[in-house]
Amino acid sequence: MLGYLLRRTAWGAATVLGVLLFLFALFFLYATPQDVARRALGEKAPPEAIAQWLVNHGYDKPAVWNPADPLDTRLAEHLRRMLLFDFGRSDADDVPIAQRLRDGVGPSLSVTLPLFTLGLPLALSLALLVAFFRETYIDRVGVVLCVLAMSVSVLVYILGGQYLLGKLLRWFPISGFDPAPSVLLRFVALPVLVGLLAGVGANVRFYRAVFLEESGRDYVRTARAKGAGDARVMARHVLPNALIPVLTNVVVEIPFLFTGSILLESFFGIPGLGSITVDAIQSNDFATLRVMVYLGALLFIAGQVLTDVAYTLVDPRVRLG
């Protein structure tokens, strides 16, 4: 297993390097530093202010090659900052990006963690239910409801939840955020509820397909032939053996726990990492955008490696060679 992990780590490092090079080409070669400075300072900014801004952000250096000092380039500075997690300052307002990330992690996790911990067991339970009653009216109605839930845009859930539960019934604030423990639940309850409704249809349909596929395996027929009931078969045989595709689907969602949900945070006024990303896009804050894309790639690659390790824990037949 150690050799496999070393190889996967090496491939992950190569992927991260590729992501960094792509980000450099996208943000430093396609858009010139002067363009970035004008977006930050305004089109009517004097040349002296633009030149000073470039010096302050290190954008005055040569892009790729500097004959006097090969390491004194924007590419070398970009790689150094990202690999050492020294993200520098925002292009829009000169606020340290690391500080902005620290401030945004808490609000993001206050929404995504409850959404994840409630959504996974809810989707698994409903999927087991409809798979247990397969080929009955309960299964058919469940599939229809899942397809309908998947067909509705998340924006409809957000606006509908804000209008019904926020404006008409006044159960929750329409938007805003307060980290105080006494009122935090009121601010995050509505976005969590909306996120559950928006995502449960796709997850239930996927897990149902997984459970039905496992239900047709030989070991399931053997268990039924020995007298095991359907409920016992689903709980003791089908569910444990379906954990690999379930785990794969779960790992895809893990990076979003830290990077936040862009739509939910934007519409509900939650100052998390998703809102930071949206604000960076609107203000042409390329420095922050680079960091957010880089962190998302790191989390995804790390999640893939950890998934392979988790496979060996949920299924003893899996061997990493």
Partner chain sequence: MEGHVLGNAFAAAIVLLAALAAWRLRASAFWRERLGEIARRRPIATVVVALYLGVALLDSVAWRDAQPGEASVEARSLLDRAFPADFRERSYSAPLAAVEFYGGAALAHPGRHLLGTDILGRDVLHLALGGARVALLIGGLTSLIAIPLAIALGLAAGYLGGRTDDLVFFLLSTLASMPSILLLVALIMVIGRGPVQVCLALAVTSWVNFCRVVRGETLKLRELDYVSAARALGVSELRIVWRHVLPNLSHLVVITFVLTFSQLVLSEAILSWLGVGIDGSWGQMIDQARDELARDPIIAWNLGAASAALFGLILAVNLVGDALRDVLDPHTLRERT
Contents of the next structure:
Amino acid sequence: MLGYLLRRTAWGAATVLGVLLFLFALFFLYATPQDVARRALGEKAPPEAIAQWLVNHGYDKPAVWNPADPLDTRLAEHLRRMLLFDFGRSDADDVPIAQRLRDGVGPSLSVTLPLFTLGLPLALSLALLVAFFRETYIDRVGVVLCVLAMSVSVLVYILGGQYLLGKLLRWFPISGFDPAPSVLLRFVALPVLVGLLAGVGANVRFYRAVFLEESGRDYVRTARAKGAGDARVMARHVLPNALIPVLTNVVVEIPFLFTGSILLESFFGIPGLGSITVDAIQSNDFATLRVMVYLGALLFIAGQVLTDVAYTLVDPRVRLG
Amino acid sequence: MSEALLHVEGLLTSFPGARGARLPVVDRVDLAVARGEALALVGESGCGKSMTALSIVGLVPKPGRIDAGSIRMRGRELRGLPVTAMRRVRGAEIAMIFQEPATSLNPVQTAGAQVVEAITLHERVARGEARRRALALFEQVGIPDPPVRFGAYPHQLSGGLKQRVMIAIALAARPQLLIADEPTTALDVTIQAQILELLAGLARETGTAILLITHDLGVVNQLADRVAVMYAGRIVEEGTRAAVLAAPHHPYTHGLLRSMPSLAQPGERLAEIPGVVPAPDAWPPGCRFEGRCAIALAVCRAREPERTRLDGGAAVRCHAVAGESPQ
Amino acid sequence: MEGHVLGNAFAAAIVLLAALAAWRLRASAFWRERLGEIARRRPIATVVVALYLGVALLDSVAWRDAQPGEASVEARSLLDRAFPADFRERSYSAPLAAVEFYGGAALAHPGRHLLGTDILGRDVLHLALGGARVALLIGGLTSLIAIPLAIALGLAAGYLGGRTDDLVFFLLSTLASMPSILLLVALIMVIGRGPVQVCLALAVTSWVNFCRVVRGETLKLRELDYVSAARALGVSELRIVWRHVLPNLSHLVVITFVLTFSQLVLSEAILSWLGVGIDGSWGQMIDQARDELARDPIIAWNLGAASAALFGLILAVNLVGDALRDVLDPHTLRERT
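Could you drop in the structure for the form predicted in complex with the partner chain? We only have the form predicted alone so far.
Expanding to the full complex; the earlier chain stays at the top.
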């Protein structure tokens, strides 16, 4: 088991390296330093300003190979900084990226955390309900609703939710953010509600499929032949087995929430990581964007290693096998 | 014979076919199992044996359903029984073991927990008592080192041990009837013999009746008192083991016997029955075996043969045999 | 190369490919039967998808009217030609209105704009129909790039195994670990904006799906008896792949294509929202509606038309995709979206 986890962790580390190399190729080789500088400073910037900017942001070094000092290259610098979480300054306004991230994490989590903790039980219980009533009208109506819900663009959910709940019904403020605990909930409620609505269709459908697949297995027939009732079969046999594929999906969603919040945050004016990303896109800030992609990937990979750890706890075939 | 333990009459189980039609897979089957008796239901794959068994315990997978017939257990009609009452029948009165021990056990529960569940589903017993009884069952079904195997997960057990756990689960609530659906098909030959011996011995000890479902006449020979041969949803021949195996009447039973290496005479060529069992939507209007039968008559094509009683309690569904017999 | 020439070439390629596929599939009883079954199961959705395709193709065939001495005339597609040439107003007008929405100046075409006009006075119905072409472009061009690449790498990985498999799998997990929207934005910002670039970026993120499916199925097929038998008979490896492995993958690729299609179109809508989408897409129309909902009184027809057009296509494609999966492959692919 320990060997398995070590292997998985090593694989995760290799993937992180792969991501870093990919980002290097994209941001340092495909996009030349001159490009980046001109985008940051404008087309008409004087050559001296560009040269100075390149030095300031470490874009002046050789890309991959420096005969004088093999470690003094952009590649080495890129790897060193990313691995040590020393992200440097924004290409756009020279604010330290790390500071931005620290400021943004709180607001981001105030949306994604409730979204995650409410969304998962909601989707799981709806899916369990629909799967329990399989081949009845409840199931059929449920599936149709899921497909309908999935076919609506998240943009429409955001615009519709804001217009309906914020503007027409005036239940929540239309947008904005205030970290003070007394009013935080009021600002966060609308984005969380919209996020729940946008995600629930696809999730219920997926979990239902998982539950139905498990319901068709031989061991379920054995349990019924023992005399176990429907509810017991679902709770004691189907659910524990279905948790294994569900786990994978849940972990896959962790970075998905991170990116999903890009839209919610930018639209509802929440100054989190998502808004930082949108600002970076709008101001051609490659340095920040690079860091965001890297952190997203890092979260995802960490999530996968965590899934493996969770597997070893849930699935005896992995734990003991 | 007094009222049998299990009495099935006119059982008709169907699945939906093309354009809303219902395709029967079990077609007006009559069966009776007496107390302590072992009845073997024999036939090739796809002839409706397993579906007969699942119909009896009320576990026909959707969208299949039982359309007609009666299933009586100790005189009580099981069809139309409320869900909770049927649940009490399953396991406690009729237990079932399946073909694939590898997939029939819950992979994330220990073997012991699965046996304990089978006990506690039907009896209010303390946890320690249930555990003690499960360990005794492990002993009874010949699992070595019960305390260790009790905590083992299915993937840690061999195929033979898994099937023994399945048998322990089946026997946990002391059923009067055990339905064994191809219990040895997925096992190695040497293990097969052990499991059959175990089943025969347990049936003798506990007085449990067995409905054994198999395509393997060798298994029948080892375990069964009586034999019913099933073909394309119908029982085509039934009788005592000795009568059916030694002097089969139906050409299909003949064919099955002649294709068995273990029962063939030394030096005899193994015969095979040409063709395959027709699917329910391709059943001919006459005798369903007609297309594969070596002695088919003109009448076989036109009309389905009636059930003909023979001497010694046997019965057969064949025009050729009915024509010869005095009846 | 000029935009409309590229569009014509793309439309021709799609029609050609479709004809080729139809011709090949007609010969196969398997496909004829299965595709018929899908049309039977989902008649309305199938017709809706076909309608969208038709509109998209009409809007893809464009040419410039020969006007000697005047080079600045824009090429107009068949769809554009269905509308009057000067079918524009100066600004917003409500559906079927006779006057402008704000101010109330008289319209050039009073009562003729079925779904009203947008801020630049363009006919919203025309714009919404035009979005079908962009959606087809997104789904079609992206798949044209992603699928061949995915099949080649997936086959190589699954069939050859060993180092090749490790390498492809590493590539897959590296790309899959980056959040797709962020990766898309990063790619588009670096390689530049424009329809082809967006499709290229979408191809980079979506080929992973296809490749996973192809690799997994190839691994399975490789172990099957008939493949081993062919190998034992001395059939060349390339021939085995071509004759025995590839045909058995085709249905999975088709299903994945249809299920990915809606994801691609929805992704582009998000990209439009983030300002890096394709001109003329429904996503852009929805993006513009951000301000329109804040106006008083609000402008809802622009958002409504784009959302409805997007929803209709995605729903129809999802339904057809589900039917495809049920009919062609009930087991291998989970309902993962």
